[in-house]
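Taking the form predicted alone, here's one chain by itself in structure tokens.
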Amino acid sequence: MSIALVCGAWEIAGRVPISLAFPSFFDTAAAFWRMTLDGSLPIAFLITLHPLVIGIGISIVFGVGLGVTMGLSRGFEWLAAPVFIVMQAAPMAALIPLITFVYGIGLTAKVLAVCLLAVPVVVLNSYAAVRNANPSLVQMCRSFQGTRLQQIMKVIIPDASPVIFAGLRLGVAAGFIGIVLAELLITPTGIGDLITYHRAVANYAEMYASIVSIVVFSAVIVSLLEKVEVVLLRPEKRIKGTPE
């Protein structure tokens, strides 16, 4: 219902119009359909997903590893935690022009842009999850003569897994922000190219269709990851009465 209300308000605002550069919802939907049929939108998504998938993969491996290590080691936490806290609080998008200056306008720069926004989120969530693992479970493992490795692998990591996965979901959302910024600020390719081109030639319906498509796509991906998280790691959130 909320989506229907937003689309209805969008259509009314486009018909008034509130601005010549603000198309109606149906004009935007028609532009989306045209771009899908001519192949420009699917090709743009394929180009955009290439650095995004690489950057998210690096962020997950690197971020979870660092976050878990920070949660397990006070010394490493003292050394690394302030760096990632500053990275999460700082406007990292301002560093993208610097990345362009150092690494050029190729794939490396875009992957780094994704990592800059995704890694701090993944690291800090993984760190918090491990650090706040249930102390009663850890104490129980110790009372049964469990080794430190057994505590980590059989108690701490499983107990922290739901929060770690939630951090991965937030990291993916941050990665989408990073790739769009990279394609708008580094070099116009993929979805960024469509947005830049159609804005330049005043095809505002196509421009809005490109923007909305990446927003909807990222929202769907994050929602699917949330469903996976509930099914795999949060059984208490499942609807009662559903089979295991």
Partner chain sequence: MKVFGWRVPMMFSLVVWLVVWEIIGQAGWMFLIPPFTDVLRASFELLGSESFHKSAGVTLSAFASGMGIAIAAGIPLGVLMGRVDAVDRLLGMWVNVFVSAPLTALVPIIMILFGFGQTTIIVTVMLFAIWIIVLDTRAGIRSVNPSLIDMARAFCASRFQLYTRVLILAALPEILAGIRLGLIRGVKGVVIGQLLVAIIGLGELFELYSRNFLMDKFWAVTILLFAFAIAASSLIEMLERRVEYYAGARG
Second form
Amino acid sequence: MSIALVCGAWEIAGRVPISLAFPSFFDTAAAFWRMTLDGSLPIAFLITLHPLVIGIGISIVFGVGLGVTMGLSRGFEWLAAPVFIVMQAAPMAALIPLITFVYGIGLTAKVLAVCLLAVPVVVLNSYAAVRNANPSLVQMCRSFQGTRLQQIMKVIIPDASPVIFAGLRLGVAAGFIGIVLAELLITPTGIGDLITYHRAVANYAEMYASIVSIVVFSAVIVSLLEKVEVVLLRPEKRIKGTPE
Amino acid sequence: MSDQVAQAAQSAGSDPIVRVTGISKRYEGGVQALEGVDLDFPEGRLTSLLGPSGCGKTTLLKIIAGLLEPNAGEVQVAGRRVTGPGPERAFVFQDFALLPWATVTRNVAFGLELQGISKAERREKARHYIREVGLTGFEDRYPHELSGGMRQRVGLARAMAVDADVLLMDEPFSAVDEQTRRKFQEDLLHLLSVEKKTVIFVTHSIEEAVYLSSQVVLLSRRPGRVSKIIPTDLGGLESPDAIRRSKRYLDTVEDIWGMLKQYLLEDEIK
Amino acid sequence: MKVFGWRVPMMFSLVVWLVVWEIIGQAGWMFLIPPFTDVLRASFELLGSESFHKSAGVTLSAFASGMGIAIAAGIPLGVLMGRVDAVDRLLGMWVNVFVSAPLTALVPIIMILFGFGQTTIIVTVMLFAIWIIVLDTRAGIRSVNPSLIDMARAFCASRFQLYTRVLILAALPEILAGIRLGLIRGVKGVVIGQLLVAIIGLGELFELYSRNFLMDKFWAVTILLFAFAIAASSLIEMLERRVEYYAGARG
Ligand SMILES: Nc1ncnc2c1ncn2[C@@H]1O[C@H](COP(=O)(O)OP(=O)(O)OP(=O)(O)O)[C@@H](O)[C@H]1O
Ligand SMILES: [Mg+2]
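Switch from the form predicted alone to the form predicted together with its partner chain and give that structure.
Let us now look at the entire complex, which starts with that chain.
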């Protein structure tokens, strides 16, 4: 319902028109169809997703590993946590021009851009999750003579997994920001190329269609991950909604 | 039913200040909370509402406060029909409902602040009632620095400060421990003997109801109806201990328990 | 972390990292990483230079206006969504989408609609910052203890008093958290906006220094920017700590 309303408002605004560079909703939708049918949009998506998937994969392995280690070891926490806290709060995008220097304009640079934005949030969530694992559960495990390894594998990690997973979801969202930024700043490829190209030749409907499609795509992925999170890891949320 | 009401009012010996007629309330989800409730609350007396959990006591109190609209019937306070909250009624909340960012003084004076009364006058009144409820020395503390009993005293002082004729109390002592509760009951009785107030008091404790009030209203299970009005004036006995040991007190408690037990048994059979 | 029985605060480890940086820089392994002391010197030079003042001023004013609009519009919107279910149903989905969407992709649209100037940057900052403010304000209003609302009404609060004396104050912890997160996002917005537009403010400096391989200056601008972002967010964090005791009272 609210989708229809917003699309309607967009259509009206496009018809008025607010600006020459503001196509109506139907024009944009038509452009979306054209680009899907002639294959340019699907191909662009594949090109964009390639570094994104690699980057997110690296971020997850590296970020969760680092975050969990930080949560478990006080010394490591002391050394590493402030760096990631700074990275989280600071505009890391400023460093993207630098990446271009070192790794040129290829795949590596883009993967790095994704990692740069995704790793801090993944690390900090895993770290906080492990660090705040329920202490009475840990004590319970110790009272049953669990070893440290058992403590970690059977109590701390399972207890921390919902928050770690939430961190992954935020990491994926950050990765999308990273890849779009990389494609607009470093070199136009994939979706970034479509946006830049259609803007240059003033095909505004096509440009809007590319932008909307990537935004919607990322929103769908992120909300899908949220659903997975609820189903797999949050039994208490699932119960909600059934009568008491 | 209605001559029962009249009888109770007579035994209390004064005119009703709050009159509830034909109140029904149905919540949006379809729950019928109250059905055809007629009640008179005599002026200057404490009336307890007692009944099984979920029978609509809170609902009735909120309707009298003007916080909820009934689906049928009306409430009159001092002869005027209630359409919303008014200055002649004040509410004491079960969970205290104190503003966590405000000091004791400001919390006590909150009702006055909303009425736009000058700061000096607010201070003066707040100080008076803070002393009345025994919180002198805590004027500048924040709620999170107080114990449960002290927080409820703040809630009580706030209700007293607006100088309403009718105090509406929803299980005011259920969140404090037993010792504090007893002390509090004494203090409340003392306070009421000084300031002439009408109190409508919801509780789960039969002992508390019988001990504090001039009449106990027993509500039936949902949908709540008035099932019995029990006059319980234990006046004449001076000390609290004497009251708690008197035969009349013990008999009344036993009677009410007998009636309430009926509901529990019926529940079990179902 | 304890060394010889002394508690060393966590943020202190940043000094260790800066020393590592200095060593790498001095060793000259990477052209990209000049010694930290050089960067520091460049920062001070920059702080005194005319061109930096100008671009920092432009950046700051865009940031401040964008944030101002985001706060001024975001809080009322969040309050409305917290109180009126119809508005919440209408807008909830969009706010949730935008809060995690790659808004960077929208900057090209903003550029063609608003030109290559200050307006674009302001709109970008606002777009980055506003959603989290709306979302947190809404959450704050929703978590206000309902009996606090009943209380205000029972004591005859007017609608205006209910909002200004109770609801906004009760939701303050969440609202401040939203503003702090919005601030962090706003800084990212201003940087991304200026990098993409590339001809105004700090974006121009980034472009200039990186084209001419002035690494110490490039890092100096970055460090100053980071320092600003962190200073601004810790300021709000300090305010948050002052209202921290609310949370306990919610329990
Ligand atoms: N806002 C509401 N919406 C729908 N139903 C409600 C609402 N508030 C209360 N009810 C229902 O109305 C009935 C009466 O509620 P009420 O709170 O008045 O009972 P009560 O007598 O105060 O119970 P208790 O002794 O447990 O406090 C209950 O069955 C309750 O589930
Ligand atoms: Mg109740």
